Structures are given as C-alpha cells and as structure tokens.
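In the block that follows, a single chain appears as structure tokens, in the form predicted on its own.
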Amino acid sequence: MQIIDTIPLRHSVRSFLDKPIHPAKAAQLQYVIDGCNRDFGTHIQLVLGDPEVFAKKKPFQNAVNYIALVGSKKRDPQEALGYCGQMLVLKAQAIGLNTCWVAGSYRKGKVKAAIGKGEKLYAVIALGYGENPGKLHKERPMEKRMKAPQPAPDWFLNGMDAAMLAPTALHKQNFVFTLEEDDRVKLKSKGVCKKLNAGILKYHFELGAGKESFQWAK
C-alpha cells in the first residue's frame, strides 16, 4: 500500500487486541525512526510491551506499545516530531497497525524511553492491532481552512484534501493554509499542541500536493 493511500483509512484507535507486534513490523517502524532521528535530530523511540503508561487511563485498553516522541529542550523540535510522528503513524497503518496520538492522557513518569540531559518527552503515539479501525471525525468546511486565489491550482486542493484528514489536537482543525506568490504555501496553526499539529499537517499536505509543486513560506 502506498503511504498516501493510508490517509483516508487511518483513524484514532484506543482499544487494542492482546497481541504482540510482529518483529518484522517493529523492524519496519524502527527503520523509519532511525531515518527521522538521523535527518531531523530527534530522539524518537519505539517501546514495546509496556503496560504501565496507559494503565488506568480511560478509554485505553491493551495499550502496551507506543512511540515516544523525544527531542531537545533548547531547540524546539515539536514541528519535526509532529512531522516524523505522522510519518510513523501512516507507516504503521500501511503495515496493518493502528495508532492514536496522545499528548496528555498517559502516565508520563512511567514512559520507558531514554530521555537524556537537555531532552524532553513531548508526546507519545499508542500503537498496536486495533479492536476496530476507528471512525472518521466530522470535518470543518475546507473553505474555512484555506486562503487561495480562485480557481486554486489542483496541487493545492489535493494538499488541502490530505490536510483535512490529518489528526489535530481535540479534532479542532485550528489551522489555515495560504497560497502565496511563486507557489509558496504558508501554514498558520493555532491552539493546543499547535507546533506538533503543524508538523502533522505539513506532512499530510506534502503527500497530497507533492513536494515538488511548492515551497513552504517562512
């Protein structure tokens, strides 16, 4: 399955089967993690078989695997962690796993990840074989999430279609993409976890639009 094809299929899942992740699937995720840590300077880690982090946290069930999004305190890595985290979420979907972004409803002090001096845990992604595939949340009108000349080019609309299916904190979709001159695109993300959300949104937009179609505005 192509990664872009996983976008409409992926939904948040919080109840998992009591089934360990197959080593071959874990290896595929670790390969992506290694690439992200090398290219973005993050310290993302895959943790398997840990029942403590989501223990007693409703509505999680059998959530014993997760991706720990760790990065520098000094150099704010949240957008990079959002970008890489969503890359891993869609990779997981492509290999038959389900996921859920978690920024608050977990026992942060129980996370079994290596967090070095000068590093911080920003969020985790629950991971496993879902009891069900999850469900699509209601979207806001796309026209309220974009500013572009009319008619907007197809690549921009394709990017928006993908971005509208991106997970955001509390499902608020509190963002606006603006098409500027010379095929430059500006993203404004607001609200809770806005920097993590920006990374997630940018990854989706790039998949839909094609990275060769535009440049990000500073």
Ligand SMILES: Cc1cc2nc3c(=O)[nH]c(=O)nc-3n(C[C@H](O)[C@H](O)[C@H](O)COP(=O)(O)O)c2cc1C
Contents of the next structure:
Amino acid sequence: MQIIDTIPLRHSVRSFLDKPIHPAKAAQLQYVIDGCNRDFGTHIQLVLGDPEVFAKKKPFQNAVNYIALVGSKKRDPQEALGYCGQMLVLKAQAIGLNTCWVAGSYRKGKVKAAIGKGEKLYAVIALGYGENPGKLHKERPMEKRMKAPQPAPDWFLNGMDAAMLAPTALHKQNFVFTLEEDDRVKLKSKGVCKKLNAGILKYHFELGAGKESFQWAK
Ligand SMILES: Cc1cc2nc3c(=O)[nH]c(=O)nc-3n(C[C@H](O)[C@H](O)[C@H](O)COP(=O)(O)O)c2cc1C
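Switch from the form predicted on its own to the form predicted in complex with the ligand and print that structure.
Up next: the whole complex, starting with the chain shown before.
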C-alpha cells in the first residue's frame, strides 16, 4: 500500500488486541525511525511490550507498545517530531498496525526510553493491532482552514484534503494554510500542541499536494 492511500484509513485507535507486534513489522518501523533520527537529529525510540505507560489510563486498553518522541531540550524539535511521528503513524497503518498520538493521557515517568542529558520526551504514539480500525473524526469546514486566491490550484486543494484528515490534539484543527505568491505555502498552527500539530499537518499536506508543487514560506 502506498503511504498516501493510508491517509483516509487512519484513525486514532486506543484499544488493542493482546498480540505482540510481528518482528518484521517492528523492523520496518525501526528502519524509518533510524532514517528520521539521522535526518532530523531526533532521538525517536520504539518500545515494545511495556504495560506500565498506559496502565489505568482510560480509554487505552492493551496499549503496551509505543514510539517515544525524544529530542533536544534546547533546539526545539517539536515540529520535526510531529513530521517524523506522522511518517511513522502512516507507515504503521500501511503495514497493518493502528496508532494513537498521546501527549497527555500517559504516565510520562514510566516511559522506558533513553532520554539523554539535554533531551526531553515530548509525546508518545501508542501502537499495535487495533481492536477495530477506529472511525472518521467529525468533519469541519475546510474553507475556514485555508486562504487562497480563487480558484485555488488543484495541488493546494489536494494538500488541504490530506491535512483535514490529519490528527490534531483534542481534534481542535486550529490551523490555517495560506497560499502566497510564487507557490509558497504558509502554515499557522495555534493552540494545544501547536508545534507537534504543525509537523503532522505539514507531512500530510506534502503528501497530498506533492512536494514538487510548492515551497514552505518562512
Ligand atoms: C499532538 C497530539 C496529541 C494527542 N494527545 C492525545 C492524548 O493525550 N490522549 C488521547 O486519547 N488522544 C490524543 N490525541 C489524539 C486526538 O484526540 C485525535 O487525533 C483527534 O481526536 C482526531 O481523531 P483521529 O486521530 O481519529 O483523526 C492526540 C493527537 C495529537 C495530534
């Protein structure tokens, strides 16, 4: 399955089957993690079979695997962690796993990841074989999340369609994509987890629009 085809299929899943992740699937995720850590200077880690982090955290059930999003304390890595985290979420979806981003409802102190001096844990992504595939989040009007001259080009609208299906913290979708001159696109992301959300949204927008169609505005 192509990564772009996973976008409409992905939904947050919080209940998992009591079934260990197949080693071949873990290896595929590890490969993407290694690439992200190399390219973005992050310290993302895959932790399998740890029942502590989501114990007694409703509505999570059988959530024992997670991706720990660790990065530098100083050089704010949150947008990169959002971008890489969503790359991993869609990769997981493509290989038959389900996921849920978690910035709040987990026991942070129990996370079994190496967090070096000068590093910080920003969020985790729970993953496993979902009890069900999850369901589509409530649609919100796309027109309020974009500013573009009319008619907007197809690539921009395709990017928006993909962004509207991205997960955001508390499903706030507090963002606006603006099409500026010379095919430059600016993303304004506000509110809770705005920087993680920005990375997630940019990854989706790039997949929908095609990286070659535009450039990010500074
Ligand atoms: C940065 C971020 C943090 C999140 N934190 C939590 C969390 O702490 N607990 C939780 O149950 N869901 C969390 N979510 C999942 C969102 O609630 C979910 O993505 C949103 O409701 C949209 O639903 P969908 O992912 O099924 O499209 C988080 C999502 C994001 C992007």
